[in-house]
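In the form predicted on its own, a lone chain appears below as structure tokens.
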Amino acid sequence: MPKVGMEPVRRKALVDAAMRVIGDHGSLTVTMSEIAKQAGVSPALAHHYFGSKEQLLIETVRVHLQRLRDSVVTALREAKSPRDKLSAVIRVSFQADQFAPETIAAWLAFYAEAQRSEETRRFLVIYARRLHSNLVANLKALCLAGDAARIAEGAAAMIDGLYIRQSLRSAPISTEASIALTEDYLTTNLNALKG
């Protein structure tokens, strides 16, 4: 007989384990057994909760995007000015749990999977739209809408690009350096509009 109240705990453990195992492998070619073992549950229980590996992977993407969203919302609430809010979005994008090697590897695997899975692609499009929206909304307070959209595209491309460079591990860039590069891009572009 299953223990009452354990389902949310085990589901979370499986989602967290999926992110770690995918990150360790650097691809989605992991098995439900590997994920279940990492989570400390049986493969049968993993299948019971999620039905298939694909559903567990989709839930993993959804949960991690929700965590990122929650972190951004909290950081935006704490920031005072539009420029501070831009810095908050950048900081959250490179915070330790997002910039960990296994997390970066998992995200890259999810991007690769989005070429085949419409549902995974949909979640990643939502992430890109949220990032763009958060950047544009705060840039509009500092410049014209057209400039805001252009600068936001560049900043989002830098964030995603720095993730890719970090995944190469041949020339790793620190969290602080990633934040500084992205901040410098924003400052340079905003200052150029004043000139």
Contents of the next structure:
2 protein chains.
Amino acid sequence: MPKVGMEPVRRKALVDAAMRVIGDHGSLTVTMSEIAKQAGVSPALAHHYFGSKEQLLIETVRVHLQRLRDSVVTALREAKSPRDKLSAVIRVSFQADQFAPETIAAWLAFYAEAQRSEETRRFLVIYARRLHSNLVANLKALCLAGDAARIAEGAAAMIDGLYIRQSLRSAPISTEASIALTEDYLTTNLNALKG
Amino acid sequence: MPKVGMEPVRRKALVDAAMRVIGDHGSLTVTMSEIAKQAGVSPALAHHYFGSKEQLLIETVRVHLQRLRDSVVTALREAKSPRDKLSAVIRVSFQADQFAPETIAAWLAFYAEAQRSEETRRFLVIYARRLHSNLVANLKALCLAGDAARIAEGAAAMIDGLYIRQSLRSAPISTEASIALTEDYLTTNLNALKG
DNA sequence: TATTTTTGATTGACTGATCAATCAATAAAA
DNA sequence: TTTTATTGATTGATCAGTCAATCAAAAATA
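Show the form predicted in complex with a further copy of the same chain, please, because up to now only the form predicted on its own has appeared in this conversation.
Complete assembly follows, chain above in first position.
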């Protein structure tokens, strides 16, 4: 079995396993054993590559935010007009894998963790800021800067809120309905400014 | 010290202590010792009265949702018109103690816990439904039922979203700004329907 | 009133389980 | 032979939960 160059393979497997276990469990109180088992290696190996459980979890949130970022970048590139770019940002936020119950459970756990882990908090703040600035940048092409900031704040809150409500799985909202609601928020606000 | 009739006093002290410790800690991974210490009693006594840590935590969320409910009921009674009642619901959601960082941290922890504890989830679902139905009931007096449901969904999501964003403490939004944003959402939507 | 009994309140000490982290040992490539 | 990958076994710490013992108020009884 021992071949050279396993490090990146194992790191990825462990990070993916962590996300899955956290999502299933709906909490960050997961054991290294569970994660390692899910990744098909021994707990000791997880420590070998990550040093500590905390580091593995931080790496996990970092990697997944990076993937989310990549999705946004791609979607933004494909959209042409500012209005299309706004829709693209919304669409990515609610895309299937992001809106899956286990993914939401995992994000929720990370948000809670951010209360204690400064590093986790920093990553989430960066994500929040990026969402906000993506929205503002494109809104500015459609309305005044002051209004853009306000509408972006509202839209970002609505997106996050739809997520957290989804996590309760009571009266679950479909992806389409979530997108429609957020789109509607933008449209109504922009129209109100014109009128 | 041992006087009769301490049970209600201790239960209350422990529930309050739990909320404080959870808020400080920003997580439900708090020890019975911490909670008991905060309440000024021994860990054994906490077990004596609550049977288990889980029961104490469930009781904690139950008690605090009950308090929130009482605030809403009072505020609704004081408001006369449907539009005023909508404002009252919003105002209570963001009232000072609810919007304090530790309180938000605690709620976030409970949302995460709901992924695992069916009982915690049930309480939070009830709260979410109540918020929704309070909004719908009063919106129906101002627009069609279908629009009322949609607007209520959006407003509830926005309220929850403003909470979760507050938990990150990056670009913190003031109570007033949060209220204004939600009020604005309602007003803009209702106006759009008239126009 | 004085004395005894009962009962609720309370804790320190203990147990058993869990888990992160370590480490020495092994196996296979280079 | 040196280096990299890997694990089983172990350790030390933490914690929920238990239990037997103590203490003092209240209730019953003399």
